[in-house]
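Below you'll find only one chain, the form predicted on its own, shown as structure tokens.
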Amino acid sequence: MFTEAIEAILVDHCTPAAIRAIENGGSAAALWGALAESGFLELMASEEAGGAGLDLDAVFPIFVAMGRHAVPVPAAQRIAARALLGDVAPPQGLLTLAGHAQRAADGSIGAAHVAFGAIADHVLANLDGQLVLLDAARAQRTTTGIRGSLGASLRWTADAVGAPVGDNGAQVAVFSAALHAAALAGAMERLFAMTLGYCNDRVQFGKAIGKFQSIQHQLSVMAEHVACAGVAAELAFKAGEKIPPLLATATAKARTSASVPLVASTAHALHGAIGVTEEFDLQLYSRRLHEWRMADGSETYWNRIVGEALLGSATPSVLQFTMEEIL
């Protein structure tokens, strides 16, 4: 039900027309105000509070919603921003996670590749395991470079940062890398459908490209890695829970960024030259994809958590471990 409801707002609100004016520095409002208005922003906030109290297993559909639609406002972090502050109430205006903010000797404080930093009015904040607030407004904003990007590194001066608001810091981390693992899996699909409706509609030698044997190979492999992708994205979004998981989030954050390169490589191979033009949204998607894919770290520092702890584990196998710790 709630899938369905944010699916038809994100149609109307969040187009490729609006993806791009908001790349460009146009004003998010317009989305941000349509997600809060509907109250889709307090989907984990308690009943208590106004919220729909629901748990991960429920809002993942969502969250594979905002990737599949390549929704360029912090609309995901906000939610899970609710299950990570509790009973503190966040504040208004776009809101940002930054799952690895550091002290400097001087105090200052900065948080490097923060997703939407460069449009975000609020960031929470891990800071040495603790969580903070930070007002962006405050910070010095240092922008990606990339085409597009909305990311940014902010840093604050020492007298811009407040008490703490909880000592579950490391938690930040955890679910913004669950975030992106969703997000990652919605546009895959997307990236998929795209690239499956053009081999089928674009004709060559007198039949559609589809019909090809090698077209359907890269296709056949492609819809592997996508469907594995969404599969082990879910195993971070556990029935039941508020919060991800540490080693069922790192295994669903390194196979879902693993698949980025073959997916996205596949999906330009297919659709030609037209596939790297900027008016053709298929760029909308893939840029996303890449730089997902570096958000809160690559399938390398993923992959490394998951086997430091099973080279940890007492467990007598790797079966053994994955039945018990991951699924």
Second form
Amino acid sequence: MFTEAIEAILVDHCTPAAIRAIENGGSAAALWGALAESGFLELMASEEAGGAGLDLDAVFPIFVAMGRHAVPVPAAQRIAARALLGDVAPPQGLLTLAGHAQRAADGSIGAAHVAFGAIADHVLANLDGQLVLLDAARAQRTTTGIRGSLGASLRWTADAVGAPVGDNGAQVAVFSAALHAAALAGAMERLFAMTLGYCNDRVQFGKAIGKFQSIQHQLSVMAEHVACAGVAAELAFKAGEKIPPLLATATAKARTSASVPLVASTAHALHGAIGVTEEFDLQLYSRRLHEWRMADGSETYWNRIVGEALLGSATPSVLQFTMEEIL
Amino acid sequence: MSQLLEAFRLAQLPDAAEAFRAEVRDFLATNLAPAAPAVRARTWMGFDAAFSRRLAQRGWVGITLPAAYGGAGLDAFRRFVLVEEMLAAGAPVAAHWIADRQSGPLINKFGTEVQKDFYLPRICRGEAFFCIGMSEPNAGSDLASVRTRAARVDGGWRLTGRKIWTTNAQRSHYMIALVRTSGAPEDRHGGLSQLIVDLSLPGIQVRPIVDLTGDAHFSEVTFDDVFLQDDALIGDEGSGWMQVNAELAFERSGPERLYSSVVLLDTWLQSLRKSGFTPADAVLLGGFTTQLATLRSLSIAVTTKLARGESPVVEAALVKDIGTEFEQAIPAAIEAAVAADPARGVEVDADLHRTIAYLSQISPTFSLRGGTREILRGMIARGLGLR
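I've shown you the form predicted on its own. Could you give me the structure of the form predicted in complex with the partner chain?
The complete assembly is shown below, putting the previous chain first.
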């Protein structure tokens, strides 16, 4: 029911035209305002704090919807921040997450490749395991220089860093990875639906290209990888939990990221040249697939975490480890 | 989103099925003799009649068949757990495997009371091993073109023709064969029926075929004017194609489509713990682990549909296609990893090398049996509405 309601808001306010406008430097205020007014950004706040007190299982479909609609504001990050901050009320404005902020020798604080770093007002960051809230207006922002990207690297002087608001900083990196896994699953759903629809409509050699066996087999394999991404993403969003567990999130982020090359390249191969044009909506999703694969660590990073945890355990079998530590 | 993809939502095994897991582990701890990894890696191609009879005595052959016939009457979830634990342990399950998974459920679904009373208790006691006669020398993926023919005669049938790649025919008591009972190969699906053939009858010759690893699990079976009683027909005459497809849903949906290489994975894990590992090894091992967790979740989603009485044929095809890719990727990647640096160490882990070699050699069959990649991808495309 939450999902239907948020879908309705996104259909109205997060149109392809609105996404392009924000990516091109337009104001995000209207979309952010619509989401904030709906109350969806507070879903994970406790009921005492005026939220809905929802667990991860309940909000999972919303995180997926953020990817399915290529939402160009840090709504997923802001929902997560509510769970990460506990009783601390988040500040007004666009708030995003930085899982790996680091203190340099000169005392300044840097955070590389922050999602929505170019437009965020605030950053909830992990700094040496501490949870810190940083004012993005005080940061020196270096945008990525990648067309359409809203990411940026940020650097603050030492005096811009206030007292920590929690000691659960490490959870920022994990939650950020989990929400990107869900967003990947949602974007892949959309990319698959667009590609299937295109293959049914596009006629070559006198028939829809979806009637050709070679095309059918490519779509079948694409469906397999989209199905894997969907179920893997869900692993991080456990019922009864507010914060995604490490190894389940590692699995979710690794497996969704691993689907990216095949899913994105098949979608583009089957669309032909029109797929790489600015005016065609496919690029809104396929660009994000590549960006989100790298966000918070690719499958190489997360698979290594799982592999080292398994090697360091006494569990005799991969299956047993999987059942006890991931599922 | 397509309806097909919507089927794959995360599902858990029920608590009762998880509780059953402890019973299975206890049984395996006392009844499974220690064996080298290369032997355990054979698991569902490993034939051990004595092990199958011990499993039957425990009540776990015919696991989904009704108790009235001696079956365990357990649900699809507990079958999943039993199969998963046996394959992970590398138990030799081939002897009773086909009867438990396919032939028993098929007879239970389509058989007459007389057939059920005769075959099902024997299956559940581990006394009747079955094989499946589908492929022929000129009918592999093109199954509808079978030419083996059963002609109606007074009191029964006369069976003539040839089956090939029949797993364990030389060690089975019965075959359920897909044969033509009317029409011609040009009639395709029409005129096909399933017959239960007692492999001890005169006129039947079984020739085992040795594979590249030195094993002989499949065989060629020749029928030379074999007389079968009337009641050899299972189900309706002319319904063979429909029945075979119902049976293949059982064959394609199980955990055996993920676990064929897990004995190697565990053997490599032990070897890495003992001899040390590179970051690349940890990435690779972690990648197999995250993939296993994902595929197992897909398989449980399909099992949930089976448990509800649905027939998730397309979903099963999807899991089998990507599941067998995983099973095949494991030996391919581990042989590359183990030989990544010829100067590294001098200690040879012979068990590991034999297990890698066995699976590298036999793994091409994983995506052949029960339907090739091309057949499965065609089924998925149909499920997506493309055909």
